[in-house]
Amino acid sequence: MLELSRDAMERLGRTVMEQLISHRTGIRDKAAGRVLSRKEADSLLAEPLPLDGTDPEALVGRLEREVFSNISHVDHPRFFAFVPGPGNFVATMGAALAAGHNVFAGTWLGGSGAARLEQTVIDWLKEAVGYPWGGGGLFVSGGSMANLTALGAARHAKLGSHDARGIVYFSDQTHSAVERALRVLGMPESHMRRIPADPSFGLDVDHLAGLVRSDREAGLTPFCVVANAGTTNTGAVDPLNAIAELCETEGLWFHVDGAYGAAAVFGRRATEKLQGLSRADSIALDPHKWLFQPFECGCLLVRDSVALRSAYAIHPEYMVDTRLEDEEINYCEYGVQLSRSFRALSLWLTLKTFGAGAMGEAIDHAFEMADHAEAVLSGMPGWAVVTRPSMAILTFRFVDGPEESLDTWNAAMVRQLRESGVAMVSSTLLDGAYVIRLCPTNPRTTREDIEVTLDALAQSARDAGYCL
């Protein structure tokens, strides 16, 4: 029952890899994404339970008409929206592997050798910020979990029993992840400190500390600041070393969300920028963004494991068999999922596979083509860089109109450029005003990708005549 023969398996793998390779190959070639309506998903997906079996064969070239057709293809080299997820064919396969042998990476007794090989994976991650050999920390879905698992690791070390008088800091700036995490956790939103950002989208240090003295003198407890190590508006990196200062003299919690921008320790551009990373009590990094790897593959890194084991260790009588006599790691106990798959171990085989220099050389690149795409709008007439490149975020917008018109010309470009499936942007608001935003992280984009994109962008505004 529930079984293939070894020729259909053979089979079925045959197809599912050529589809993959196709894929990664021919990527170029398609559309950057394609969106369907809701009532053409219905017509293509919506059915009743299947009470009868189906060749898998077919199914397989079924998904790629009907739903991988249909998709964002966040790998895309033109694929600029957000922050993409390139991903990397050695990952995926390593995705393969660790699906194919079921892997539960919970505990030590459910997988001692997939548990050692994440903690060589998270020694290798705490080397590159600089951390300390007390450092940890563990694989989570992405920096939603990541910042929620630190979060709570921060209110247990620094509040104990959850004292109801604990405050957080960030910019407005800040992911909404970080808020998210912190309803999770209870907090009430006027415990939360959201500071407005400084000109450069950072946060205002002296804001910071004029908050904390007043919060204290008010009888509450601050507990906790997050900074950004590359936000998703603008890339702005938070001034680290100075929220380290501070942190230290007030006895904070430093977190620092750098879900996309601090795997740019890897590279030499963001070098001066990240100063001060390896100071954060905690640190959020999604290798599924800007180290290559497949979705979901997030991390969390600390520079004291126990405070992940002490706020996260629990001991029921059915976990009895899983406390042996060495010193192995349940990583249950350092986080808040049991069940676990093991992520680590496509990023061990493509660091394997690559190195790390030559991760850290697909990471500049990004910085690169962020430096040509501001070069290459700087002769476009019409349009205006916003917000320079920062970790290899960039935000522009097309001025040749009436202020009151220019939000919603700006947006008809984007989603025109969208529904072309030529490329994709994403934007945001700056300061009220709309903006386009490009991050371009994807190794194999080139200088061609760049001028294609703000070409279309341009062309969609003369065909629509808004170039006055």
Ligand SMILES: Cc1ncc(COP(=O)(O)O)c(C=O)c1O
Given for the second form:
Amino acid sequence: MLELSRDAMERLGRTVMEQLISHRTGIRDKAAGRVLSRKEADSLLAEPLPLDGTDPEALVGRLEREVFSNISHVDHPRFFAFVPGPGNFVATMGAALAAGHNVFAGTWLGGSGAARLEQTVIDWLKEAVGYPWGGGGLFVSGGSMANLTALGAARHAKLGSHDARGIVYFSDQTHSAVERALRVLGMPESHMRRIPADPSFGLDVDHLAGLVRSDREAGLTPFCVVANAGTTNTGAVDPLNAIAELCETEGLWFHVDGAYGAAAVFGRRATEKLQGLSRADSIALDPHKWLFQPFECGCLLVRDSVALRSAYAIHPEYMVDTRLEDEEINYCEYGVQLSRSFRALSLWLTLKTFGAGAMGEAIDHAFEMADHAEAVLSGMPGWAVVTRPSMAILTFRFVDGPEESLDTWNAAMVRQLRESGVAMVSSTLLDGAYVIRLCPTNPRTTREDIEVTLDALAQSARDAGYCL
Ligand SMILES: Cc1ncc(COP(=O)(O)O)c(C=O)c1O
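Now that you have shown the form predicted on its own, what about the form predicted in complex with the ligand?
Below: every chain and molecule of the assembly, starting with the one above.
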């Protein structure tokens, strides 16, 4: 039951592999993305529970036509929207191996080899961010879970049995994942200090220090500052050293959301900006973003892994068999998940296959692409760069028209570009104004891809009669 013959397994495996390899090698010729209407999606994919079976090879073909052709290809060389997921084929194979062996990475008993390998990869990441010996961390589903896990540990370490007066500080450019994490942890809105960012979209440390002081005077308990190493909006990096200084003086937990940007420690272009990162108590870093892993490969690093264990370890009687000796690592004791997949494997395979140097070059390529986009834009009449490239994120907009029409015009161009399939960019609001946002983290992106994309936007401005 529920089995295939060896022959059928081989045929299915070949069909899947052929599809994946064709996707990888042919992606440049595909549309960057395609979005179905709800009606189209229903008519293709809504169906009753299948009572009888179907040939799985035919199903894989159907999936390619009906599902995989109707997604945003976040790994497309002209996908510049949000935070792309460029991936890499070796990591795909790593994920397949982890799933194929169905590794249980929650306990040492369940996967001692996997747990040790996870620790090895965590050690590599710790070394890359400059953490001292003795820290730790774990793989999680992504930035949202890394931030949640860190903030849970911060609260436990600094507020003990949940002091109801705890206050947490972050800039208004911080990803919503942080606020959601605080909500999940039961923190009332009134205990979150969302500090207006400075003109370069970084955290204003003087403002922060003033708030910490006045909160203490009001009898509240400041306990944590969340800084950004690469905001989602503009790639801004908060002044990490100055924040570390304040946190050390005030005894606050210093968490850095580097879900997007912290990976740049592997390259050379962000060394200065990321100074101070290693002083954080905890760092969220997503390999599924800028370390080219498949989705649901996130990571949390901590200076002191005891903080994680004391926040999360519980020893129920039905898990007594998992307690072998003192030295084993039971990753379920360091975070929220018990059953967890072997996410570290794909990053291990990638780093071992290509080396950390190649990883750094792939990351630095994004900085070059963002710089090139800025240079191209500076020669495009009617267009203005709004924020210069920071951690390879650039924002810009079409400005040649009546102020009251610009937001609508820019939004129309973003939509047209998406519908054309040529490329995908996304948008955000900066100081209330609509800007177009380009995040070129795919190492397969070329200068020509950047030019084609910007040219398509300029062409849609011309087609709409916004400019000559
Ligand atoms: C800075 C930052 N933090 C957190 C997140 C949330 O990460 P995830 O989507 O992996 O949960 C993102 C996602 O883009 C991000 O850019």
